[in-house]
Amino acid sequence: MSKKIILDKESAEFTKKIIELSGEIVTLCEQCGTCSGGCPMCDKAETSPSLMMRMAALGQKEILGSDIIWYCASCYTCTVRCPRGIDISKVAEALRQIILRDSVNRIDLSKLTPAELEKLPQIALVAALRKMTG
């Protein structure tokens, strides 16, 4: 027997403009693990893809400080892999966009040593730079 969950004012709010954003309707996640296990970028973030949209399902604005929004490389592998057929990309994407559209950047390259620079993937880079925010 499933519980139904309800969720306060403000985290359906979030959950909705997640939902609005990607395009993607986060609360079909059924949390098989499969879109972590697949993920080549998953062993660098300390948040996994599958957390990522249990929190954006449940309202937690909590996600937005996570790194796995910003190492998400948008390669999809996640997608092919969802038996749900959500793409989980264009969440990771829609939570950069809230973030960009407050002006927030997570990560400023001035500010990054030669080491940190050399260390980090160019894919997660170019994913954290992306600046679609309409």
Contents of the next structure:
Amino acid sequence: MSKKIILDKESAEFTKKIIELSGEIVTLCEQCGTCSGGCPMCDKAETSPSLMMRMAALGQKEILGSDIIWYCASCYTCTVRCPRGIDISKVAEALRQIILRDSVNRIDLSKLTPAELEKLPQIALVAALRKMTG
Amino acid sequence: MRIGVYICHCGGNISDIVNIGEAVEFAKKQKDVVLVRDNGHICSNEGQMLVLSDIREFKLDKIVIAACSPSFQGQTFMKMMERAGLNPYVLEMANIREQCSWAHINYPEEATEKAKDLTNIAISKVRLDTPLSKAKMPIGKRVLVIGGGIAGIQAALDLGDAGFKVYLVEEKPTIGGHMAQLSKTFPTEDCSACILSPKMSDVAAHPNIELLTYSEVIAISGYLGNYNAKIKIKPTYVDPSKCTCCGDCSEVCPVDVPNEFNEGLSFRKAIYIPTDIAVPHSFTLDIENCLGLLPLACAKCRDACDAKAINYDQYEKTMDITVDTIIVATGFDIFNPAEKPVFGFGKYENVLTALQLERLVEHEESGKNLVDIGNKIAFIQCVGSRDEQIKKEYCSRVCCMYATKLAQLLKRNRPERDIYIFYTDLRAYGKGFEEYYKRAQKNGVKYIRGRTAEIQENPKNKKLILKVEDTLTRSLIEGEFDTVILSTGMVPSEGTKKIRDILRIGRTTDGFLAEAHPKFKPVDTLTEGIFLAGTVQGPKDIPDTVAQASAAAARAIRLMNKGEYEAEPITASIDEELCAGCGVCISVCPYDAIAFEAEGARKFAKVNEMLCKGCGSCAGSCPSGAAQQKWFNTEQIKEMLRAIL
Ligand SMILES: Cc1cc2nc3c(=O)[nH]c(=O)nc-3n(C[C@H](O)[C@H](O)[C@H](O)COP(=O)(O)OP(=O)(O)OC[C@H]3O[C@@H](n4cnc5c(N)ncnc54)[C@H](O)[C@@H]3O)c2cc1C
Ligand code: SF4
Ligand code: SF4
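Which structure goes with the form predicted together with its partner chain, now that we have seen the form predicted alone?
Let us now look at the entire complex, which starts with that chain.
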């Protein structure tokens, strides 16, 4: 079955919040796909940058669970190419902030085994602990 | 003095925001106002009849209309005044729509206050308005058409047929413009050269058209009914009346030059004819590339020419003409794709522009291939259009359809071809366009909704890889293409920029020349007697270009046909007695309309009312108060300010 998109007050509020936090008018996106075509992470992520922009414009909260916002390396390739002049990396950053502002402890350091600590990339650890910084 | 004030609702456009009742009460309290009414639509016939009967019944001698912008309905109400037997210049409009209800849609109280202020300003001004009369000026039947693309050709033919004398000036050796380069034309697929060349020869044969090719307008002065143009005519070194177009001269010419008509895909000689359908039908010696005439370096072409058509003793000439009106039809250039380095134009040999493809397709059809472009071909849409990164926000309007056309022509030449069009939005808005798009899909052209981020070349086989998302499935496209065609948009031509400076006419933010009103004066400019035709005004296809060219011809005829016209009376005037002869006005006038005159030892400035556009620069800068703007004199402006201070 096709997925449903619910357009209600909550979704409208969510779009507004993204616009406020990022300073980018996400509803300007014309869904051309330039950002995805050039994104160096796009073939790794489940969600493409243009889909992220679409979900942001429609205020769909599932976007917070997408992997693209964490894959985004803020390389700005999308931003310098977007024909509508949108700074897409700022939108990804806004979505990360929304999550981080919840200040949930994503990992409990004391529960990590030495083997896990060995394997985990440093940047992942830093990102995971980056609460209250948004 | 008996002033009547009318406050319009504009069917809710004004009355939904502005409190009309309050504005009416306010206007009633003003001095000299004897009648105030509000009405749903004063511009309607019914509204005008009401004003006309009030003028009779209440003996009104001045009228204020608080409604929309005077540039929208000003003419309507001025005509109404004439019908009532009143002078059109004892009418004032207060713009309470664009400047109040529309601008302050969320602030009804403030909008109402502003509406009252603007109405009061209009009442204060109308008190001091005096009747102005329009001078009748003689006008002839001569037109200068600049640019010989399809727009200029159509305008020239319409004017010539209607009995007007036309000078058609084209900078290239032939007329025809871009249309001459096209293979076929969407959506009907008429062969472009076949439908264009009869019109081109009609121009050459027309008794009322004087064709000046290889020529440029270098200066224009004057005004409606008396424009003086200086035209530079370059020598072609070939006498068109003798040239038989046998081509013996180019056969012996040792110089190869990239052929601009074929968009650099082939070479021509220094003595050449741009195309088989060229008009004038004659060869041209391109002096920039010739080995040299002074001193004579080669002279092979002259020796080869049996018709003795080549004459090296030709020099640049200038010609002065006087015309009554001017039509500007200087067209477009294609966007230079090197400005988008991500597409590798000029770096990757298999990346071509659509205009190059037009030339290729035409040669392919006649079996004379310019280059083989293979079978797997991608079109990239919106190159140079709809892109804020290169400051081109507009849609070029023809690329969706020309790609649709070229894709089908390519497939017809070789049915095994696989063709993909990568687009952002597909715009098939015109008559027959949607049907044409559908036909392409039926013929197997594949449309992929995604804008290409970049092109990479496989260095081994020179094939091209596109980085692009199919936005409908959210998947990245993989695969190599033999050739990529860039559907480049339209930009204002270099020739347009030159002419804009010479004629001093405005442009819109997209850089194309500005029409006087986007709805009601789409081919006029703000300078009386100068009109626009074709892509000089903005991107458009051939049918729209032709329609606009005929419209420009009709608008020019409208001014010239009666043999006289009424000059706009709102000009500046300078009081000779007060003028101190300082010359400030002369230095600030943007239209060179003021000059000194002498009376004995005394010199004073005088306005040429035909040149004056009523901008008010002189009146604002004159230190002795001698320069005054009719209808906006200093006393009136003071009264208008007093009304709101
Ligand atoms: C690749 C491509 C394919 C197209 N295919 C189609 C199609 O299939 N169907 C369709 O309807 N439309 C098509 N078009 C659009 C079509 O080409 C234009 O609508 C049309 O050519 C516009 O004509 P114009 O006279 O306004 O401009 P132009 O053709 O540009 O003519 C302007 C003329 O003015 C001359 N000039 C410029 N400056 C000066 C100056 N200062 N002094 C003297 N002369 C000057 C130029 O040399 C030129 O001859 C296509 C466009 C492109 C780019
Ligand atoms: S490049 Fe810009 S307009 Fe295009 S899909 Fe991405 S965000 Fe939207
Ligand atoms: S003079 Fe010589 S080089 Fe020049 S056009 Fe004639 S043949 Fe060609």
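So that the term is clear: the rigid core is the largest set of C-alpha atoms that superpose within 1.5 Å between two forms. Computed from a prediction, not measured in an experiment: that's the story for all the values here. Positions refer to the first chain, counted from 1.
Q: Is Leu117 displaced by at least 2 Å at its C-alpha between the two forms when the rigid core is overlaid?
A: Yes, because once the rigid core is superposed, the C-alpha of Leu117 moves 2 Å or more between the two forms.
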